[in-house]
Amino acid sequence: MVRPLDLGIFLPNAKGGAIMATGSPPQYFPTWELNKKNAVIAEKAGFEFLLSMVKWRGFGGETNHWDYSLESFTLMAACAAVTSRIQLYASVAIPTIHPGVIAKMTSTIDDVSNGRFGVNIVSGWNKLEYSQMGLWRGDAYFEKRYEYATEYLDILRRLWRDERVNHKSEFFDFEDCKSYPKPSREIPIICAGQSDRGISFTGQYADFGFLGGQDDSLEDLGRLNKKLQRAAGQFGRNVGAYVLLTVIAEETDEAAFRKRDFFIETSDRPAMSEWARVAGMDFSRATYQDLAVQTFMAIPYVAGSYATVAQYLDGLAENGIAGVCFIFPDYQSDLQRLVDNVLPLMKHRRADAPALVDA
């Protein structure tokens, strides 16, 4: 039996989203009103979760891609106050904020959301993001980042659970540390590591893991899901595989392909060059030099008619993918169009999810 897909939104909290093109859309400013609009539509449509990224420095270029961003935890606290059911995930770049602080922030948003909050752990490989603030821990950190992440997450869970925490290591020093209140539930954890070490970390410690393949084929994503499940199985665990997915959905395949090709033709080459330069140290996709892959930031995408996109989403479920986190070129209108035109065509949605929603 095929498990219905969890549906989520990658909130528009960084300028330009996941398409490095110069037009507007896909360029937009990450305002609270735009994020609130998408959060409310997603909840009304029966989506399972919202996730916001963490970004402290973008890639410049003509568009200042990702240079403008809203802070993730603050944003999700606001989303908690305007929603009532949907799950909420904030992202933390762990080199930037001490786990003792994140533990308290998490408990606060857990309270605001009435137990709907989780954390996306970002190990932090992009040196420029952190060195600009004096927070880079030296180039040796890149090799030790998962050891650091393991201690970071262990300390978080102890602070959420235990009365007092004592811990002394190369990375942290806690002495009789107390953190109250405790969260109302065990906080779910998301990770997105793509390397073998990253997948192993996700399999051992996370509840959900984002996958990104060597290409965007269903077969490749299914293969990666099996790899993640093997890693989790070594620790007697199951981890839900999620896929970030940029969606270009139009009435016909041809219209969607024209829009996709336009984004590629109008790509922000200077921003792409800067992104490729800093991402090259941790890049996992074989098609790195492909212009489309660079334009869409190596994140899987699908372009096609409403029926084509629905078929692709059903294919994700049939390949064992647990959920999809949607990214859109135009966050002003594309989510509502997906809800109205694509989701009703899916076979593997939750039976109780509404088919149509008014904004």
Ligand SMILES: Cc1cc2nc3c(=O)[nH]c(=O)nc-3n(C[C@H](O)[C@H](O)[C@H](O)COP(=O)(O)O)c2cc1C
Given for the second form:
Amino acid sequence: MVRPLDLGIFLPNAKGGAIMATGSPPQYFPTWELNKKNAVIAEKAGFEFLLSMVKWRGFGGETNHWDYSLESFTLMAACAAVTSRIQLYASVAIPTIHPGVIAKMTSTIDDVSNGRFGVNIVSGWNKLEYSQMGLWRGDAYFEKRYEYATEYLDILRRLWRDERVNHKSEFFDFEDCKSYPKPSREIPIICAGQSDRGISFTGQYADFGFLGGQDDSLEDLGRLNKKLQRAAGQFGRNVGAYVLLTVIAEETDEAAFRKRDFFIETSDRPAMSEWARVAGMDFSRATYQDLAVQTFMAIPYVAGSYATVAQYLDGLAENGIAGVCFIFPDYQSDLQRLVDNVLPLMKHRRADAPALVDA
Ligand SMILES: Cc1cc2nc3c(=O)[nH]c(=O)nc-3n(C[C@H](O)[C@H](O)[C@H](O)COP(=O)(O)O)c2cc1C
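Next up, the form predicted together with the named molecule. The previous block was the form predicted on its own.
Below is the entire complex, every chain and molecule, led by the chain shown above.
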């Protein structure tokens, strides 16, 4: 029995999303209107979740990629007020905000959303995002980021559950700390760490983990899922494996490939170089394959006809993937096109999924 995929949207809260290109459709600005539009369509179409990322600095270039972004918690609080059923996840960059503050922000959005809110724990990989405002904890922090994340999450969970919290360590100093109101349910936790240490953290503590890197074949993702389940199994747990996926879906395979190739031809090379520089990557002798990876930011993508994309999504479900979080080139129209043209072709849809038409 194949479990249907949870369907989610990676909200367009940072300029350019996950395609570093100057071509058409032009890079969108991350406005509330655009985010609200996608949140409302997703809820109406029976999607399971919305997730927004947190970014403090982008990569410049011709497109100012990610230089403009809406903050994740405040955005999801607004999404909570315009939806009523869909699950909502905000991302916290843990070097930036104290867990005592995040505990209460979470309880607040849990209340606004009537128990639909969860948290994506981001340990932080881009030093410049933090050093630009004096919040980089030193290079040694990077090596210890999942130890810090472990304490951070443990404190959050105690603040959400216990009457008083005491905790003294290298990182934190809590003394008789009270935090009310408590959230209405156990807050679901996501982590998207890709390193061995990140996967182990996800396996031990998170409810959902993202499989990623530049592997987008079903075999690769199936293999990564097994690795995540092995990490969780060591702690007697299961973790739902989610895939972040850029979708280029058109009438025909050829039309989708043309669009993908156009993005690669019009890639924003200066922004890509800056991204590679801060991420410590070297693409100086880039092949076409490397360029595709850079243009799509090393996030899995699928390009094809509506039927090809539906088949790929069914393949994810058949490989034990629990959910998919969609990224689109054009958030003005692509979500509705996916809802109208791709989802009805999928075999593994939830029995209770609403009719997939825009009323
Ligand atoms: C779905 C998804 C969401 C992510 N969200 C963020 C984010 O909001 N902010 C951020 O700085 N990094 C984000 N990341 C990066 C991860 O948190 C993580 O730092 C990265 O995958 C490197 O893994 P590592 O920490 O194990 O080395 C995200 C990655 C994925 C796949």
